Every structure is written in structure tokens, then in C-alpha cells.
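Presented below, as C-alpha cells, is a lone chain in the form predicted on its own.
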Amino acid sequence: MTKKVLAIHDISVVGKCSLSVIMPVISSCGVEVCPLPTALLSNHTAFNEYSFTDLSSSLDLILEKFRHQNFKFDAIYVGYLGTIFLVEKICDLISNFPKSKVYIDPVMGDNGKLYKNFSIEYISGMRKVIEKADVIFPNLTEACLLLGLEYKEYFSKDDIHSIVKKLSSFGPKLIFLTGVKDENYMYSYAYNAENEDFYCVNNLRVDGNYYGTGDIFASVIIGKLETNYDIYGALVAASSFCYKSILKTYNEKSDSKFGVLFETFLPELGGK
């Protein structure tokens, strides 16, 4: 039977990120995506200006209909929330699906900085959200924010091992960490707290900033784990898919602000 993932994210009309990449990527892995938009943006927030329409007021009615019809989901995938109100709402929503596996991307910042309009209060709220998670997908900036660590451009492998281990103390048993780099490579890590297994995959660095790749990375991981890949296999698949998409975008000189050219590689996600 096909697995179902409830994806709770925003959607941008322009700029490939959040639900506009999550739906095709997870679907290509053979998993059904049930999208639950939290906000509608004209374009993602890396552009100079954007419109933002909050859709969180619809959550209570949607959840009521879910209960009436006894809808079930194999997994819940939570991403960008943006407000303390929505953070609290999502904690309540997750509690209504105790049998669902919970994946959370604690979207808060990148490149050592908290995103605009976010606060210390929001970081505290996100710590409470990840207590509900089985699996989390922070980048290095978000990991430092969650742990109260000073961000620096380069961390040693021992430092990273310590960071993912500390993140697991919040509750999630599986940590995927991105945004780790040195002068030549980008690294993706996974840590399984249940048996303390620690995995690492690296790819050559490609110049530039590539928006939406965090959403794509997490979506491949979810699609693979929900179709019975092991942790390392899912990590390799996600890292490879993102690298190929970034490299194609770079080679074709496509404006990365509009998202990476991932569509060509979607058929590859269906195989094992």
C-alpha cells in the first residue's frame, strides 16, 4: 500500500522551494503527498520583496474534517512555520496523529544568521517542536541556534559528531545535518541515536547559493525512508540528487534564486 505523508509547509508562487519541490520529489519516490499549506507567498523570501498570506487560521477546520473522516497519515513532515502561533498549533496537530512518524525541518536561518523577522522566542518554540520529532533536518546554522552554539564557517568532524549527539537529546532519534563545508567539499551527515551510528557523505562545492535544496534534500530522505531504504542509502540518494541538481543549475548558468534544475532527475528517484 502506498504510504501517505502530510506535508505542512508554505508555498511560493515563484521560486522553487517548499511545497513546489516537496510534492514532485516525494511523489517520485513512490509516496503520496498530502499538502497542507501554512502560507501563500508571491515568491520566496530571498527576493527583495514578497507578499505573505497567512493560512494558519484554516488549520482548525481542516483538522476537524480530518477527525470526522478518520484520516490517517503514515508520516507528518513539518517545515517553515514562521510564527510562534503556528509553532504552538503544529505541536497540537502532531499530537492528534500519535501513530504517524514525524519529520521536522526546523527552518530558521542559514549562513550563520537567523532569518528576518525571527526571534529568540521563535528558537525556543522550535526546540519544543523538535521534541515531537522522530527525524530532524537542521542545517548547520539551525543546529547552532537550537543548541545555543556560536556559528563558525568550519567545524571538525568531531565537532559535528558532538552537535548531532546533542541535538538527539531533545528527543529525535535520527538527525540529518546539512550545510557543513570545508574549502573543497560540502558534507551531509546522519546520526542514529539508537545505536550511535554516524554517517557522512561529501560532494564537491559548487560556487553560489542554491535556494530550495534543503527542502529537496529532506524530501528525498523522507521518500526513501518511507520506501524502506536504510539510513545511509537515503543519505547517499539525497546528497547525490541535490548535487546533480546544483551542478546542472551552475553549468546552465540558470539564476539559482529561482531554484535548482531538479526536474530532469526525478525519474531516478523511483528506482532502488
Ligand code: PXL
Second form
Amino acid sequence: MTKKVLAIHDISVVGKCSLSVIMPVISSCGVEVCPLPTALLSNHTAFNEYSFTDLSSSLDLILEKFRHQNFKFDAIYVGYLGTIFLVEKICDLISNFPKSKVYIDPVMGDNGKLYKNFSIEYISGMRKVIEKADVIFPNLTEACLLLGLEYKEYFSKDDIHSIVKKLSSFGPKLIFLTGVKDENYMYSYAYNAENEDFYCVNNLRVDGNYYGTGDIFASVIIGKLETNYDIYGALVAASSFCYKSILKTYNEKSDSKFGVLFETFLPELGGK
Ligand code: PXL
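Now the other one: the form predicted in complex with the named molecule, given that the block above is the form predicted on its own.
Now the full complex is given, and it begins with the chain already shown.
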């Protein structure tokens, strides 16, 4: 049976990220997405201005109908929330679906910096949210923020091993870590706390900042895990899909602020 994922994220109209990439990517893996938008932005927050309309006031109404209709989801996927109110609310929401697998991307920052409008309070809120998760997808910046570690551009493989292990002590059994680099390569890691397996894949570094790729990476992983790929298979599929999209964006000199050129690769996700 086709799996169903409730995806709780913002919609940014311009600058492909969050629901605009999550929906096509997860769908292309052969998994149904039920989008629950938490906010409507003109564009993502890396542009020098943006509008932000908070949609969280509709959440209670939606949840009430979900309860009346007894709607069920195989999984819940939570990402960019943007307000501390929503961070607190999301813990309640998750507890309404005890049977769903919980995937959380603690979206807060990148390249060593918090995104605009995020505070220390938000970081502590996110530490509580990830306790509810089965699987998390921090990038290196978010991992450091969650653990209270100083961000460095380069970490050794042993450091990364200890970072993912510490993250799993918050509760999630499976950690996918992105945004790790050295001079030549970008690395993505997975750590399974249940058997302590630690996986790594790498791709050549491509110059530039590629917005929305964290959302695309997590979406491929979810699409693949929900269609019975193993952890390593999902990791390889996600990092290769992101790499191809980044390389096309670079080769075609497309402005990466507007997101990566992932669309033509969707059929390769091969959902049956
Ligand atoms: O891709 C993460 C993301 C999602 N949503 C919004 C963002 C960002 C990253 O900048 O600004 C609104």
C-alpha cells in the first residue's frame, strides 16, 4: 500500500525549498504527501527581505478535523517552523499520532550561522522537539547548535562519529548528518544507534551555497525509507540526487538562491 506522510513545513513561494521541493520529491519516490503549511513566505529567508504570514492559528482546527475523521499517517515529517510558538505546539501535535514514524529536520541555520529571526530559545525548543523523533536530519551547523558545540568548517570523521552518537542520546535512533566538508569533498553520514552502524558517502565539492538541498536530501531519505530501502541505500540515493541537482545548477549558471535544478532528475527516483 502507498505510504502517507504528513509534511509540516512552510511554503516559500520563490526560492525552491520546504513544501515546494518536499512534495514533488517524496511523491516521485512513490509516497503520498499530505502538506500542512505552517507559514506562507514570499521567498525563503536568505533573501534580503521576505514576507511571513503565520498560519499556525489554523492548526487546532485542522487537528480537530483529523481527529473526527480518524485520519492516519504512516509518518510525520517536520521541518522549518520559524516561531517558538510552533516549536512548542509541534510536540503536542506529534503526540496525537503515536503510531506514526517521526522524522524531524531541526532547520535553524547553515554555514555556522543561525537563520534570520532564530534565537537561543528556539534552539532549546528544538532540543525538546527532537526527543520525539525517530529520525533527524541536522546539518553540521544545526548539530553544533543542538549540542552546544563551537562550529568549525572542518571536523574529522572521529569527531563526526562522536557528534552523531551524542545526538542519538537525545532520543532519535537514526541520525542523518549533512554539510560536512573538507577541501575537496562534501560528506553525508548516517548513524543507526540501534546497532551503532555508521555510514558515510561523499561527492566532489561544487562552489556555492545551494538553498533547499537540506529539504531535498531529507525528502529522498524519507521517500526511500518509507519504500523499504535500507539506510545505506537511502543515503546513497539522497546524496546522489542532491549532487546531480547541484551540479546542473552550477553548470547552467542558475542563481542558486532560487533553489537547485532538481526537476529533470525526479523520474530517476523511480517510485513504483
Ligand atoms: O530550506 C530550509 C528553509 C525552509 N524554509 C525557509 C527558509 C529555509 C532556509 O533558509 O528560509 C523559509
